[in-house]
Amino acid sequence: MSDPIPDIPAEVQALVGVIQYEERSTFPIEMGYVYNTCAAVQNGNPLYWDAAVAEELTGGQIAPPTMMSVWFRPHYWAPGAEGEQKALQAHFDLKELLDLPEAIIAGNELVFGEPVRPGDVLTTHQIVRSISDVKTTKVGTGRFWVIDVECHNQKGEFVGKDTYSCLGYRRPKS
């Protein structure tokens, strides 16, 4: 854990560097999602549309690396699940614990490992990497935090990391 940050409760500081919300994808990766995503953004790369090209270049079909966050976004509702299902739950926890009702994603960085292939079952977890001192920005006063979402396939191979830089804040009183 990093040095204590003034005015952040110990229970919140204790979350920094700790694996949280380990989850397994609810279904194996399938090309239907890949085709829908590629069609939505008009990505005609034959690597994703032509199995022969994919076989030649990557040893079989793969999902676009930029789809990584798609695989760990839960459906809004799922049978047997309690309450609303949210992606990046650690972010929503920090908003609540720090009493910062508004938030934005200020930045996003992706690191890629092994390609995601049809049939893969992925496991993700979230790690709060840092929480800043109080900052005042144009949108309000709050804190920045960084959360990593790390992802591995069913073989335990690293497939990627999605790093989110977030700003939780309270709007100025008008």
Given for the second form:
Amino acid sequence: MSDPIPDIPAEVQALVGVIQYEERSTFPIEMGYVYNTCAAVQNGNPLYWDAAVAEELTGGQIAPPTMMSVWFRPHYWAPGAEGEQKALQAHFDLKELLDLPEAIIAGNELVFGEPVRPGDVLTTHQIVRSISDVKTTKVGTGRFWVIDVECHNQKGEFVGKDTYSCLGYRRPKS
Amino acid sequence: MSNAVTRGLTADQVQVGQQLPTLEQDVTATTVVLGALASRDWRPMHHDKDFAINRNGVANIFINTPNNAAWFERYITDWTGPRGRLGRMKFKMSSSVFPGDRMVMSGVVKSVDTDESGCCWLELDVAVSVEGVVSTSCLARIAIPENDEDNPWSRKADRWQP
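Take the protein just shown as the form predicted alone and give its structure as the form predicted in complex with the partner chain.
Then the entire complex follows, led off by the chain already shown.
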């Protein structure tokens, strides 16, 4: 059996619904990662490989919609940065604040607005939407939480929303 | 809009219950690492077998969530053609996909509807399975053209309701 999971501290509950980690993509959107992503899954959609098709259908080159989260992952290392650089920091904060050392992403929902184009500079923020009561699952005991990551382009247009349902947990003591 | 390259599925060619052609893919360590690095996911369970086994307690490195989404996108738009425009995807992860697995992607059309702006939406139930067991399911909403003249990518603001 693991140690009992403590109640949710008031300062953690107070984070629910609050906009956190407003940030800008660290580099303008570029096609190199688009080609890497398409190659990794053998996506031959001419929209991404043929500039004439992209011009005809979308008025120019775009990135695959499912790449939305790619643009906000920090570099593994950057000058002046200390410690491991992590995406979805609100998730790692909750792991620490709730003393739940392990975590998995149990579900994910993506909504897509305006296409992302090379040269775009995107902004994002994270919002913790909910934190559950204590649950026991096959991997351990902990809590589920839901985090929205909302994204806009430099024109203020809605680009998309990435919603993560996460489970933070402690592995059962063997 | 009649270019043979860009012509794809139109609303009149789709009906509820229609099956998408299956896609089978052998997964290797390279598949996993390529996907993780392309999605800028540097977490060690997607490239470090020792970490995956000894820290995460899983069998091997495994395909990460954003790359899973990219596989689904590729699968769906292989079927619709380039004018297919994804509006929404909802994933449920049950188990992971590891090197050595043969990933099988399948899908079925759950609904075909046209919204008030005239956009044709398909709701698809798609899944990745390994040895007959679903590892990730995805409910996808994708816009396709009503006809050869239509193009969902031209929709903005109130005319795009994902």
